[in-house]
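Read the single chain below, which is given as structure tokens and is the form predicted on its own.
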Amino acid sequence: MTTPQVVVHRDKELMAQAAAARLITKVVDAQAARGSASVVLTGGRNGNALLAALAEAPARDAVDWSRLDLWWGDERFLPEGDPERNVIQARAALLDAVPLDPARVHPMPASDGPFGHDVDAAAESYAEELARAAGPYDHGPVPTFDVLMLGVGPDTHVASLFPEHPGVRETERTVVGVRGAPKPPPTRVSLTLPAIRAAREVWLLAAGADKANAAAIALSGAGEIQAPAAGAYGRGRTLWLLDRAAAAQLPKQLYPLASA
């Protein structure tokens, strides 16, 4: 397990962008040492808002979009095209305005798709999907990613995975369907937290007054249980990325002072 660092910054929209810029580092540096790149994107609006910052970014042709793998974390399981989905508002923020292969652009099944409204067999493919990618120097049955980005829910919730749900007791399977997720949909698709720990850097971001006592409870040993965003972790980092409003209630000792 990684100690988590904290940044801070002024307002969402500098969060968005820093973390925008950070993320432009850190692919053409992985894509620099080993010839490609792997991301695990998030939705929501502090997901969101960091594509369409990166999408406005000078620096975003600085990476090499055909050589970079996407997954996602978690999905509401709807229709294919529902503009509800995680990777619809992705597309819309920045991937339909990038050069990428498709082939390497890893949606989680639509509740339409070959498997239904079976959602257990949805992420069974998707899990599969994730093994077929992992090579021999990985961690497990999912890639190394590079970079695992999770947005944090004011009650603590990454990915899909939820206070007390059976999603977040998971140790074996990398991918679960979840059933009554107390927000809407209450049917999706998750990453377990095995899953996002084998990333080599996992970024957790969250931005509100309304995501404070969460990020509070998360990172003042809160357990996985009662507290997912607690449980999410990095190989290598565990990356908090917050504006000063969900950063208010934090403890003296982790508010960082070199913060933006």
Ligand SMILES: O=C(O)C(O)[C@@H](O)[C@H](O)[C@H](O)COP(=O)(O)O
The other form holds:
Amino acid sequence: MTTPQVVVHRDKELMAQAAAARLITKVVDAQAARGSASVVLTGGRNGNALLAALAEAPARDAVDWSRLDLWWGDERFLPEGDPERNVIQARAALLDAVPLDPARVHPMPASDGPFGHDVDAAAESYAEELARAAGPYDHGPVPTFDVLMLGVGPDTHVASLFPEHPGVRETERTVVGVRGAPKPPPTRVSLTLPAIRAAREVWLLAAGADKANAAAIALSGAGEIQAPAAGAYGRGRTLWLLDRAAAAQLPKQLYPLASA
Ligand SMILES: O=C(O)C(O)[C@@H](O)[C@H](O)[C@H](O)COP(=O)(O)O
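Let me have the form predicted in complex with this ligand next, following on from the form predicted on its own.
What follows is the whole complex; the chain from before opens it.
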């Protein structure tokens, strides 16, 4: 487990821009070192704001988009073109504007796809897709993602892993179907904590006063069953990217004053 590092930005706009700049650098570095990069996207407003900021960043052209693998941390289990699907929102914010290799873009299944409404079969098929992409030097049946991003919910959920729900207790499978989620829609597909922890870097994004309590709880030693965000960490680095409002309840020793 890596100790979380906390970076606090003035407001959510600057947070999105700084995180986008950070992601560009990470991807360029990974491509230089290993030939390609892999990133796991998150749903939610902060993840989409980051993608929109990336679309506006002149340095986006430094990325070789054709050598980037994109995965999702979770998906709302809805029909293919539904505007509430995370993949649709990501396409609108950035993906349609950059020259990705479609074979390297890995959305989670839709509820009108080959598995119909069987969310467990959809989750199983995504787990198989991840396993096929894992190589001998990876750690288990998922690729070693370079960066895995997660929005943090006000109840400390990450991806579609909600406090006390069965998904957050999963220790074997890499992807699970989720039913009865407290955040709509109730049916979702989600990576599990073991899959999240395969990433080199995990970045948790939270902005706004309604996230202040969640950030303070998750960063103060809470257990992952009650506070799933506390169980989301990377092999090499765990980074919490916050705005001032979301950091308002953090113990001051958790982040350097210079970052705010
Ligand atoms: O599909 C989703 O809804 C998510 O991936 C979810 O985990 C989200 O990231 C958080 O709820 C934070 O969302 P906001 O950034 O909108 O607060």
